[in-house]
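First, one chain by itself in structure tokens, the form predicted on its own.
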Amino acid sequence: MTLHELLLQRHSIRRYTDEPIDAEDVKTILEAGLLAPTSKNARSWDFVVVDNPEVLRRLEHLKPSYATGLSSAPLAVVVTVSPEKSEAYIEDATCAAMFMHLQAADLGLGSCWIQVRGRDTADNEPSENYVRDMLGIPYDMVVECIMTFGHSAETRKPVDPAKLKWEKVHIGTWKSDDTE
């Protein structure tokens, strides 16, 4: 499968089967994160791998909605990053998360990005603090997101390239519909 075909097939998956992920696949996903580019080669990220079902269930409460895939996922990777090591720390973390996301798809696994930074729990506690306290993450690290991984329990159709929003592409200068 080419990268373009993979991009057309890939979707965020929030429901997983009970089937465990092969240890070699876990290693390959983590290796993809470690291979991600970083600003000035700072490697400002660290990852926390979580496979304990009870911890995954508790992590689901990090925000009121859109964290539901955690309780059915056999594996999650918490992507943390140091603002002291790189001024492009958010971009560094994002690249690592996306490399893992794409690697999982290439392995035939589902995955989903769950945003943490800038979110709050139902009790208005910063989601970052909730995750930090649960997993012992130092307070000088930003908790960017949690990536869930597993065998998909849902079927999604590939993206239809004819439905891409080409009007979002501007060549040379910004052109809006009302300036043409």
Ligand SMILES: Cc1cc2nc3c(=O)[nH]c(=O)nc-3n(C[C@H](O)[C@H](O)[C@H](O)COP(=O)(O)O)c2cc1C
The other form holds:
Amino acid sequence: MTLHELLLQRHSIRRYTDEPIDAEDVKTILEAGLLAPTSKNARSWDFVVVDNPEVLRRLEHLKPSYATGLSSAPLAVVVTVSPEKSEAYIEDATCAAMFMHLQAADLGLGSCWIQVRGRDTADNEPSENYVRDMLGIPYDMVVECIMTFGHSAETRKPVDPAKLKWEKVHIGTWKSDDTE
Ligand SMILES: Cc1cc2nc3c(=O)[nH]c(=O)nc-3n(C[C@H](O)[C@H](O)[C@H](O)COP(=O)(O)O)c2cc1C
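How about the form predicted in complex with the named molecule, since we already have the form predicted on its own?
Every chain and every other molecule in the complex is listed next, the one we just looked at coming first.
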């Protein structure tokens, strides 16, 4: 499969089967994160690998909604990043998360980004603190997101290229719809 074919087939997956992920595949996913480009090659991130089902279940309470998938996933990778190591820390974390997401897709696995930074728990506490306290993550690390991974229990259709929003692409200069 070409990268472009993979991109057309990729989707966020929020329901997983009970099948564990092969240890080699876990290593390949983590390797993808470590291979991600970073601003000034700072490698400002650290990843926390979580495969304890009880911890995964509790992590799902990091926010009231849109954390679906954590409790059924056999694996999650918490993407943390140091603003002291790079002013482009969000971008560094994002690239690593996306490399892992795409690597999982290439291995035939599902995954989903769960946003942590900027979100709150049901008790109005920062979701970042909830995750930091549970996993012993230092408070000077930003918790950008948690990536869930597993064998997909969903069937998703590939994207139809005809439905891509080409109006979002401006050639040469910015053109809004009503000036054409
Ligand atoms: C920055 C970012 C934050 C996201 N946060 C969440 C989230 O908190 N929970 C969730 O279920 N999906 C989350 N997603 C996945 C998006 O909802 C998903 O990519 C989007 O709906 C498009 O669906 P697709 O990935 O299947 O193409 C996030 C994606 C990105 C890029």
